[in-house]
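We begin with a single chain expressed as structure tokens, specifically the form predicted on its own.
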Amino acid sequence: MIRIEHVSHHINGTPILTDINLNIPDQRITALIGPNGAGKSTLFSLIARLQPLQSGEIHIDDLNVSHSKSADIARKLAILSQENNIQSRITVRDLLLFGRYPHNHGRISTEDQAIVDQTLNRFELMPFQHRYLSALSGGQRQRALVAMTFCQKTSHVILDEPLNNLDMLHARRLMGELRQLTQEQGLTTIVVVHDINMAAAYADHIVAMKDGHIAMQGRAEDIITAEHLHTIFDLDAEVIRHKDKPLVIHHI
């Protein structure tokens, strides 16, 4: 579990998260959602040691993430950013490959190897594994970079905005994927997630951020009402039901 305590955060004196306290369910996929300026991505950062915590603890398991080695949580932790330092002058199977470093430290066997095929095929990117980053596509990369988080084979994974550059197709195979990953490994999953049907469709738990607090929590159908929608994004939509889910009408 993922127990976060009494975090708060400013830059330059703003505020941006105040006095959060949440537990991030085990084997579960969790939705962070709200609007911008939220937190959501501030939040993601200090549980994934981007940042320093400048108050309160957050544990991952029985490791507090502000005084345990980075190896140690490396091996229990992989985080998927929106910013990243991968050079495009690597393949896609290297990069996949350097996922399994907190496992081998850069000596690579045969079950990293066979981990990598594994992976590449179940995101569909085994006909590009000996191309380089620089020459796929912004959908392609972002695949190939939510394959890398999860060549790590931690047991819990978070990823901010992980359907970016994806089209309506590959958004829907890779959350998906997300959810039958979480089910067969019993991983502990956090998404941070702009499209609200998604989080609605995939996620066990939603998490609704605004103004630097945790505004509410719970089932998607709990969560994900006109009112609701009203108090978290100040937006005015209607909310049906379709095959059991809510389903957000905002678009017109």
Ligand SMILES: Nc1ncnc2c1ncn2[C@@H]1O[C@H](COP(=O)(O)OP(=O)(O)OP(=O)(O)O)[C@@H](O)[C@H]1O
Given for the second form:
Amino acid sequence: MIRIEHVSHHINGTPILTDINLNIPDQRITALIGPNGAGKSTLFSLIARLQPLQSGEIHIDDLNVSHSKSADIARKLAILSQENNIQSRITVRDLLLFGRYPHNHGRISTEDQAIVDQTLNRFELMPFQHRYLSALSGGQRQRALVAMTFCQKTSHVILDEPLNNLDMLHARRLMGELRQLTQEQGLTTIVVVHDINMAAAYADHIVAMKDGHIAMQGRAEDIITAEHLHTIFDLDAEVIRHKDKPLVIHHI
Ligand SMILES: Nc1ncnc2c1ncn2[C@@H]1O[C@H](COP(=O)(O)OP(=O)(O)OP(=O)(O)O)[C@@H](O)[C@H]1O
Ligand SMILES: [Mg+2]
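If the structure you just shared is the form predicted on its own, then what does the corresponding form predicted in complex with the ligand look like?
Below is the whole assembly, all chains and molecules, this chain first.
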């Protein structure tokens, strides 16, 4: 469980997040949605302590994020950031092995190698394992970064726009993998997605942010309505039902 209590954040006096209170349930996929600039990535950066918390508290299970050692947070939570400036002269295999660092401190064991092999297979990256990241397509690189996040074998995983650069087939497969991994391993997974239909189809719980606030949260069928989409995104869209899920017609 990730517990966020009274979290506010300012940059140069401008409010970016205002009094965020949120519980992220275990063994579920939570989709974080909301317009550009709503504060999604900022909230992620505070959960993973990529920047210090200015006010409020965040707990990952019993770990208080502000007062914990970085190594303890790294063993509990893995993040895929929206912007990645990872050195591109590293091979896919080495990138995944690097993901094992919080567990092995650089001493790579046969277990680490086995986890990397499993993950390379799971994310269909085996054919690229010896390629440099710079020699991959945008979507292949994105899949390698997602795989590296899962190699860390943490109980909590937060992914900021993992579908970036993925074609339709790979986007669908990745969401399927997220669902399977979350169920199989009992993970607490949060994923920022802009494709609202992906959120509707794969997430157990939807949290919508707007202007630094939590605008609403709940089950996809309750949150994804034409009225709510107008409130959250200022968007006129039609919402129909397909196989018991809301389907948003938003592109025309
Ligand atoms: N370093 C910074 N200085 C000033 N403002 C910032 C800075 N970083 C972020 N912001 C502002 O904070 C707000 C929230 O940004 P954030 O990146 O969290 O949004 P987001 O919901 O992730 O958006 P997107 O969907 O575009 O990724 C935005 O208005 C952004 O301009
Ligand atoms: Mg963002």
